[in-house]
Structure formats: C-alpha cells, structure tokens
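Shown next as structure tokens: one chain only, the form predicted on its own.
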Amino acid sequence: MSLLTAKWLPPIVGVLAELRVADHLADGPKTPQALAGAVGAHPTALRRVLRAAASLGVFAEDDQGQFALTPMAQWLRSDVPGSLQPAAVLFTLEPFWTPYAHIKHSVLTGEPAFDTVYGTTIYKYFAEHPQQAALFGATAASFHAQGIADIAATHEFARYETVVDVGGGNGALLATILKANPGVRGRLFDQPDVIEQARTAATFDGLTDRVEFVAGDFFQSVPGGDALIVKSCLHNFADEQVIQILRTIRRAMPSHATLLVAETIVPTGNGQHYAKLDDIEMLVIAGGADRDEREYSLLLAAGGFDVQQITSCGERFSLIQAQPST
C-alpha cells in the first residue's frame, strides 16, 4: 500500500513548494488562515494539504493549530543553498507527470512515452517553454549541488590547463573547479540559449576573465582542451547517441587529454539505489538511460576510449576517467 499511495506524496510537497509555504514560515510557526491569506489558498484546504505533508515529516503542527518548519521542511524554503524548491514544483508539472500514464508503451517498445503524448522530445519541449527550461535547470542545479562538490574535490583538476565542461548548462561544476583551482582555465560549451543565460549568471562572479563561452551542438562539434568533462549528459540519449557524442568529442581531443564522464552509475545487486529509478525517468521522459560499469566501457571504447578508472564521488556520482584509444 505504502508503494501504490506514492502517487500522493509529490503533488502534496509540489504544490506547497509552488506557494511558497516554506518561505512563509522561516519567521516562525503561523495559521494556516494566516497561510492562506498570504498565498492566496483555501484555509480549510490548505490546512488539509498541511496536515498531510505534516504525517510525512514535511512541517509539523503544534498545539495551537499552527504550522512550523521541520529540517526536512527548510530545503523547501528557495532562499537556501542546495533549495530543492524548484524541484518539489517542477516534478508535478504536467510534462513530468502525464507520461508516466503511458508507461506501458515505454516497456513495449523502448521508447520515451513523453514523445508520443507531447509529439515531441523532452528537449525540443524545453526550447519552446523557456520558463520550464529554467525550472528545470534550477532543478538540476540543486539536485546535483553536492555532487558537484564531490566531483571537484576528488579529481587533481590542478594538472590541466583548460578543462572543457561539455554540456555544462549554467556553468556550476566548472564554476567549482576554477574556484578551487586557481591556475586553472575553463571553457563552457553547450546549446546557444544555455550559454547566453550562463554568460550573465552570477555563477561565474569573479572568474569571467578564465572563462570562455562555446555555443554549439555536441552531436556536431566541441571545443578542446586537456581535460574534457560531460556531467549528467549521457544519461538522457540511447547508446547510439552517445557514441555519437562520445566520438565527436574524441575528434577535438589531442592524444595527452583526459575525458571525465561524471555520471550516476546503476550499483549491482537487489539494494535500492537512485539510479534504478533515475533509470526509469530516462526511459519514460528522455529516451535515455542509467548504465553500469560495464554498460559505460562499452559505449566508451565504442566511442574511442580505454577506461583508466572509475571514482566513487559521494552518495549518487561516480567519475569515469578515459583517455583516446591509440
């Protein structure tokens, strides 16, 4: 019962994140009248939408009828670092939510379900719905904030001279690397709408004058370097996609350069793991997939790689270090 009634738990957090609830209560414990009169909800319903969120540890009430902020509650406040605000809203949109009726013809034909309800791909969506786009980018940016920092920390980025960050969307992972590495050179290369809103973020404060902005298409070409690094792409495209992506970016590779793949790899074994599920994300949403070890050296020697290692990097990301098939 607890598996089948899951259904309920992302729309209760959802839409309590979209009003904001968490932000109105950093000042302390409130009604859920005076709740409702700040976000403009039904007192009644909201009341009912907090007690439910309550059951799960997501705020608590107390004695008086007034809602507070728990631990768990505080990362659904969009003023702290790590917010997963953005995400609690962008997972019950529609877009994300409505494929998963159609899982039935994912697991027939391998397909995603999001292209035969929307008549389109994920990423095409995204070019024409900017205000999800930049939902989901925020989404990513938070879910994979301590991922980032994991990565950083555990490879010698210090040794290169430029790192190549390919698919870098608003520039976290590079922004950590130079930061953390001062003698370091960075180019960020991705689509040309991504690239225009990273030129003014406020990610790269400070570090402008070690950054270069690429646009392009990584199915096409991309810029070199010393160290090339592709986090959390490879994941969203069938395999043949990715020895495309894999080869193209082979050919702006000299022979002395290291490609670092940072990627959620699935574990082996009957033990939960996030990737199993991110899996079933890629294969209802993206059209792509989870991988493990063995999935990821295959398509890297189909791509032109010999795989030196793989490092664990925290809870969720492993970092796969290849170097150019001779």
Ligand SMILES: C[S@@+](CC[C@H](N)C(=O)[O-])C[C@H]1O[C@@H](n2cnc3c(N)ncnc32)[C@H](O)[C@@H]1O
Given for the second form:
Amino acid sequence: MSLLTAKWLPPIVGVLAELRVADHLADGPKTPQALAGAVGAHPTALRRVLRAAASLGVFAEDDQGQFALTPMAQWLRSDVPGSLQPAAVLFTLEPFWTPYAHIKHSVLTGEPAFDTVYGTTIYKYFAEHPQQAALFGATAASFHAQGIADIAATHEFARYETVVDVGGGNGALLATILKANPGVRGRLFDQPDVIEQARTAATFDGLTDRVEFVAGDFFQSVPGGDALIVKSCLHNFADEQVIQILRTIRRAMPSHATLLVAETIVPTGNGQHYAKLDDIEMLVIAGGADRDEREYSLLLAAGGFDVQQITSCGERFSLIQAQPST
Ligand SMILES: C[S@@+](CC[C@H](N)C(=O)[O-])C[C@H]1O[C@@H](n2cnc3c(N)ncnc32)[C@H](O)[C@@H]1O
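Pass me the form predicted together with the ligand as well; I've looked at the form predicted on its own already.
The complete assembly is shown below, putting the previous chain first.
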C-alpha cells in the first residue's frame, strides 16, 4: 500500500514549492491563514496540505497551529545553495507527470509515452516552452550539484590543456572543473539557445578568458580538445542515437585524447538504486535508457572507443574513461 499511495507525495511537496511556502516561513512560523493570505491559497485546503507535508517531515506544526520550516523544508527555500525548489516544481509539472498515466504505451512499444501525449519529443517541447526549459536547467543544476563536485574531485583534470563539455548545459560542471584547475581551458558545447543563456550566466564569472562557447548539434560535429566530457546526455537517447553521438565525438578527437562519460550506471542485483528508477523516466519521458557497465562498454565500442576504466564518483555518478580505439 505504501508503494501505491506514494503517488500522493510529489504533488504535496510540488504545490508547496510552487507557492514558495518555504520562502514565506524563512523569517519564522506562521498560521495557515497568514500563509494562505501571503500565497493566495484557500486557508483550510492549505492547512490540510501542510499537515500532510508535516507528516512526511517537510514543515512542522506547533501547539499554536503555526507551521515552521524543518531541515527538509529548508531545501524548498528558493534562496539556499542547492535549492530543490525548482526540482520539486518540475517533477510535478504536467509534462513530467501526465505521461506516467500512459506508461503502458511505453511498456508495450518501447516508445516514450511523452511523445504520444504531447505529439512531440521532450526536446522539441522544451524548445517551444522556454520557461519550462529554464526550470529544467535550474533543476539539473541543483539536482546535480553534489554529483558535479564528486566528478570534478574524482578525475585528475589538471593533466589536460583543454576540456570540452559536450552537451554541457548551463556549464556548471565545466565551471567547477576550471575553478579547481587554473591551468585548464574549457569549451562549452551545446545547442544554440542553451549556449546563449550560458554565455551571459554568472556561472563563468571570472573564468570567461578561459572558456570558449560553441553552439552546434552533437549529431553533426563537436569541438575537439584533450579531454571531452559528456555528462547526463547519453542516457537521454536510444542506442542508435548514442552510437551516432559517440561517432561524432570520435571524429573530433585526436588519438591521444580522452573521452569521459559521466552517467548514472545501473548496478547488478536486486538492490535499490537511483539509476533503476531514472531509467523509467528515460523510458516514459525521454526515449533513452540508463545502462549497466556492459551496455555502456558495447555502445562505446560501437562508437569507436575502448573503455579504460570506470570509476564511481559518489552515490550517483560513475565516470567511464575511454580512448579512441586503434
Ligand atoms: C540532460 S541535459 C545535461 C546537461 C549537462 N551536461 C548536465 O549534466 O547538467 C542534456 C543536454 O544535451 C543538450 N543537447 C540535446 N541535444 C543536443 C544536440 N543535438 N546537440 C548538442 N547538445 C544537445 C541539451 O541542450 C542539454 O543541455
């Protein structure tokens, strides 16, 4: 039963995040009536949702009927480093929620339910909905903050002259690598609209003389360097497309260069792991897959690479190091 009723949890947290209730509690506890006035909600309905959230450890009600922040609720404040406010909103946004009502379509066909519900892919949908795309970017940045720190700390990037972040998004990983390795130069590569946003973002403050921003399509060509890193991109795509992307990357790489694939890897066995559920998000929404070590090795071989080593970086990510095959 707890598995079946789990569907109630994200919308409770999501709506409180969307209404920015945690921000309104930053200066101390408030009654549901005061909060409802501040966020424009129905007082009794808001109290019921807050009581349910408090039963999960997000917010707490005191003897006077006032609600306060808890350590978990602090993550829903929009002004804290690593805030999960954008993630809480995004995860319960219609395009990330409705397709799950059609999961059977994905299971029967192997195709993303998203595409049948919205008549387009998630990528084209984002291109047409810049606000939701920006929310996705903010979510990725906060959601991956720990993973980015772990990846930057795990690998010795100082040995490279130029690191290219392929599909680098807002550049959070590249900026972290450059800050930790003052002798390294970077190239951020992504689609034109993403690069335009990254170019003017604060992420690269103080680093702009060491970064080149390159817009393009990783199915066509990518810029070269001594190391090319591609994080959280390959799992968005089906096998044939992953091989195409890898072949494009291979063409850009001199023979001495290193490819680093940062992904969450499905472990063997029946134990719980983030990758096993993220894989379902890839099936239903994106049309990609989270893969195990063997599957990544086979894809990399088909793309023209030999896997050198696979290193675990913290809880979620692994770094697959590969060289162009000879
Ligand atoms: C899930 S995001 C990962 C972003 C970043 N690497 C990270 O880990 O946060 C996938 C990225 O791939 C980019 N992308 C998708 N299709 C692309 C294409 N055809 N060419 C270049 N970049 C693309 C997207 O714009 C997005 O920034």
